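Here we start with a single chain on its own, the form predicted on its own, put down as structure tokens.
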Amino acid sequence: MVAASAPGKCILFGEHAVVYGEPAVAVAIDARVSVSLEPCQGSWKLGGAPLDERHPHARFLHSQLVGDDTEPHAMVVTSELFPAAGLGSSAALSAAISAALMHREDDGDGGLDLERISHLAHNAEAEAQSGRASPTDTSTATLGGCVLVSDRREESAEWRWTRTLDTPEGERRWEIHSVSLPESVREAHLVVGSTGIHSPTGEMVAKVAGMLERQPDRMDEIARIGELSRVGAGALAAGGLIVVGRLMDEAHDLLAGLGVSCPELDQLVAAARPTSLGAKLTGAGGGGCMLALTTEPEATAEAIEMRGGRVITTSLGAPGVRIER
């Protein structure tokens, strides 16, 4: 048996934004998706069925790394994530499953090759989104830590890689780093908020387009979240925190401002704010997830709890895409 797994992700800075080419700041979570691969009889299959189109990011892997002569497996998958809350998920499992892989393809005798599933994964994120994927979360999934995604090299951050997608719109390129967290930041915490709600994220980068199409002024606010990120980077580098806890404020406002956020999202972030050093939604937004950055967190997850979130508790920056055996 060969088994693997990847953390999800929460974005720090850059929401939305992203889409028009500003930078965004991601940290792994210790949650994770867990895949393993057992021998089976028949054909390959994912949850006991057949890989078929119910499993695009599968079957694309599948194809990329194995093909249809060799011995079947069964994939079993495993989440410690809410589903569907903007928590990199997919992300999570494609970068397992391409970890998993490829393990079993070189009899475990060679490292991972981080560069390769982090390439793989994002395309398989494509294949399941019509030729349309940001790297972020894959690369979040693969490198762990914290991770900046910029259209240029930034000097802020340990450059990784280059990746490209050709997507409907034209060639997309993203300078993929690592941003480096001192061992004071490890004393805090990011406590995850779940409204229950799914985040439609299509839905809600569609509105915030259709808002800057009638307003293009407030391409400046777009600005100022890119601006954040590059800050809020340094200011994780340096161990900042209360600079990272007030950015974090600043991004929800922007955002709320942006009409991105919800009543539900507001409500477990004004929640979080007293124990914390900043908190703000994470995301798309519209539902989905906050998190709060705290060094209490006990006391930030009771009371997004008394507003009826459900919590995952993390430190930032959980290791990456790893064998677990």
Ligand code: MEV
The other form holds:
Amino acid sequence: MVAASAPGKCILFGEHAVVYGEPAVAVAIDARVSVSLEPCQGSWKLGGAPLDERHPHARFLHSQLVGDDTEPHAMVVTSELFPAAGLGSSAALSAAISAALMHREDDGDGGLDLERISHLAHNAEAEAQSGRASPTDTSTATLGGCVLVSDRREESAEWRWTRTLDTPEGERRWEIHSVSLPESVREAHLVVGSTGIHSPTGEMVAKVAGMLERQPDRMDEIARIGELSRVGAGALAAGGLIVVGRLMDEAHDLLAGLGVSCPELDQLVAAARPTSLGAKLTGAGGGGCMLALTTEPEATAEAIEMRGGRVITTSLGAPGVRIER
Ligand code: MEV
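Hand over the structure of the form predicted in complex with the ligand; the form predicted on its own is what we had up.
Now the complete complex, all chains and molecules, led by this one.
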């Protein structure tokens, strides 16, 4: 038997703008998805049911990594993440399944091939999302820590690899980097607040695309969000938490201007700001989650809960995918 886990993620800067080639910064959070493989009768299963179209990620990874003549196993999944809330639960699941399937026949103490896991997990996401997926979530679930995704190699961070994907709009290419965080940043916390409102990423991405088609001059705001990602990555690497917080506040206002916030997100952001360095929505918006950077995590969590949000408190930059046993 083998088990593997991978972390969820929060986007600190660059959601939506990353769809137009601008950089994005994400951190892995202390809430993980775990998968164990247990021998079973009959065919391969997930959650007790056969691997079928209800499990597109797992089915794709099984087709890539498991031969027809292998002994069937049940994938048993446990998750500490709010599902479908913009915290990268499907990317974490894909990274954990890839690691577990690749290491099901060894004792788990060998090094993981992170680039291959990230590649497989990204392709699984694309398979499940009609060929369109940025590698932000899957790179962060795989590498852990803080990840900068860009259309070019950035000098401020350590370049890890290039990801390409054939999409319905043609081949796309991303440069994946790790941002190394000083201890002072690791001592701060993120409080993630969930609105409990489910908001499909595809619809929010399409909403922004429609708005930019009608008002092309709004691309200036997309470019400014990209600038915030570059400056924010530099500020994080230098331990400049106050600057990072201010940039997060500006990012929220820009995203709200693009129409991807909602009253519930704005309320949780407003509730968090008095006790935090900065707060913004995270992910696609329209519902889902916000996050606050804070040195007073209990007070910030309480303020968000008082407004009806469910919280996860996390340090910045949890470990990436790993074999658990
Ligand atoms: C969703 O977590 C982030 C978006 O930028 C979409 C994407 O990057 O594919 C809204």
